[in-house]
Amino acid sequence: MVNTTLELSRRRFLSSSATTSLLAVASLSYPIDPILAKTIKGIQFGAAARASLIVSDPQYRDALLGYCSRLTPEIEFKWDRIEQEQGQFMFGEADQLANFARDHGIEIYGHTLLWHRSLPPWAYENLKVEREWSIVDRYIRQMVGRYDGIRYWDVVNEPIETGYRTDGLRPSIFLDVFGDEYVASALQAARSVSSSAKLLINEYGLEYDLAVEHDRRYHFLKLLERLKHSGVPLDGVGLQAHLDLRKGTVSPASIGSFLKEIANFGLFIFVTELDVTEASYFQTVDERDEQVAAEVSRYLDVVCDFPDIRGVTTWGLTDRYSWLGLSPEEVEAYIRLGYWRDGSSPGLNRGLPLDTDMRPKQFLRSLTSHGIGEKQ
């Protein structure tokens, strides 16, 4: 039986509006570097984006249009944004972003269906009491059904956390209520709505030669092995790639062996949230940008050799809207130690492709040098 409400909602999203979209633009007002923005054959490039910023900041909007052929909803697709009250679905911002992408020939990446940090409070309480999978299943079906043109979905986000269980699964309400089968159940729920969408598990902390990241890689591979051997519909792996210079430099050997195991499972990879946290804010801007770009290149040197990489997405496009950086309290602490007493400051973390004025940095050139095209 067809869910009439869901089908009507889906048709409203897919249908072309007779009027210009709220987020549509007639032309680019911000000049894009013609060399960097040229169409090339290579790996598709995208960035996480917010609908509210596209509306409020024309420079940001134009930079997205100039460089990206794929957008990831930074917050708009998360459960606690969509269904803050049980049964009251708020698709306004999610539809805005999806329609903006559709109107400009940009693909939307589905992020994310199930994440322990985006569960609305009512769902948490209901799951504790009712212990019914239908609560989760209904939400997954709503999202995949409404946005059924989306090719890639992060079905489960960050299921691994070391140091708690022998299987490495993260303690969460999903694990508490449904046991270790909840990951498989979520993938099966998404597949039941769409036979064509590619379904992924998305994870972080997989890049460095550290004990905790060694354990995370091990448990993540064991999870993939269990799912594949059980015939669960899993198509690919999302590698968040939040690089962090405070950890040293990425480990090509560790990443390479990890990716070889993923390939053996017949899975593709997708770099989903690439950015860089800086270790030092005291050097010149050029020196800082060089260190960030070098870390990106070290990572991509390995990852871009993978036989089936579907895309590279950064978690944001510009330092103007980065989630990374020093807090005001940290800046004050450094000032007490003698830094920036002249009234200057470290500025923002410089771990994204564009600076705060939307100018391309060495980070972006690291992408293009690895065949990652801004506009496909």
Ligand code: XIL
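Numbering follows the first chain given and starts at 1. Basically, rigid core = biggest C-alpha set you can superpose within 1.5 Å across the two forms. Here the structure is a predicted model, which is why all the values come from computation and not from measurement. Compared with the form predicted together with the ligand:
- Comparing the forms between these two forms, the C-alpha position of P346 differs by 2 angstroms or more, with the core used for superposition.
- Comparing the forms between these two forms on their rigid core, the Cα displacement of I335 reaches 2 Å or more.
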The other form holds:
Amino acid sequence: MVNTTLELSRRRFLSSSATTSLLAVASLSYPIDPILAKTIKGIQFGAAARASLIVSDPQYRDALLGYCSRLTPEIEFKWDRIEQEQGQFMFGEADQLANFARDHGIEIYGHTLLWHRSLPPWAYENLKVEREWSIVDRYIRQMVGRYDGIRYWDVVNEPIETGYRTDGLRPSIFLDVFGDEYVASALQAARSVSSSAKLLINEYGLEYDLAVEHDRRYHFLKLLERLKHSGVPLDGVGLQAHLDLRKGTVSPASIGSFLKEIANFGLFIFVTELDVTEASYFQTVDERDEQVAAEVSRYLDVVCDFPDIRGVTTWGLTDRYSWLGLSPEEVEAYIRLGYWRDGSSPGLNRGLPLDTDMRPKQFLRSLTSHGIGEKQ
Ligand code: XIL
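Return the form predicted together with the ligand of this protein as a structure block, the form predicted alone having already been given.
Every chain and every other molecule in the complex is listed next, the one we just looked at coming first.
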């Protein structure tokens, strides 16, 4: 059951935005304004979630149930969590999250099968010595087989890194041992277990007009082109979308032409990890929330125009448990400079849809005004 206070404040918030009334007229047959039509597109909303917090914090649990149609395991599906010791699979927390989702009619998004940062140390050593694909293959098959109702899988996470190689592939143990074929092999392994799951590559750093992000977009598109041309089972692209106001504001033109190329490959997109790192903590809370929400809107204006966008997920739901906090040293330095004088919590980044009291912020309004987030 959804916490009543929360549900009420959510309703109050939604009815204060234009979205609810627009959704209500969706079934009428008279022509509607194209801008309004965009808001009734109905893009599913989800958030990254943690099993331990669902157990420990009922408000958090209720907020997830109140807002999300889909949950991404923030850490529970990662290889170094599941198989800390070789061959000893620990599905406890992953199952807990999957069961919670199933019991409440929520979908789980599969994140992530192959990521250089979630490789268990034993697997690294083993790959270095044995050079056996079966080590990777076994893990992929275990996960896709066990969670067989999952519709979307981030099969390879963050394969691009600029400045090392002409093909833009990130130096990693996977690349060292298996060469550039490892991306295709991982996709094929996932496909061999599930003929119906949608398989994605998930990438970050693709939004700004910076030289490094320009290069990332270029190399990412080249990778997609190679995979599509060789008939590898790739269905879609995950755009992490960790927006960052320290980089300026997102570049609609660059994102737009990047997305056009993705559409030409016949791939769908999924916004997988949306959040915003703030540039300045010196302003009032309202000003900060306004800047965060405006950046989200600038981004969504472009991506929600994409003909086949399957969902939008934020990397966390509430600032109470954001992965974007500052370190204690940074907090101290900022306090010396006079930040957080308005009484807001030191060190806290306000880059998620709900605040620490689970109150919706303008971020949420940016989502709903783009047709994202009405539970379906
Ligand atoms: C992060 C989690 O949020 C952290 O709690 C964890 O310690 C490390 O991973 N890109 C990704 C996510 O694809 O899996 C990462 O999640 C954030 C960056």
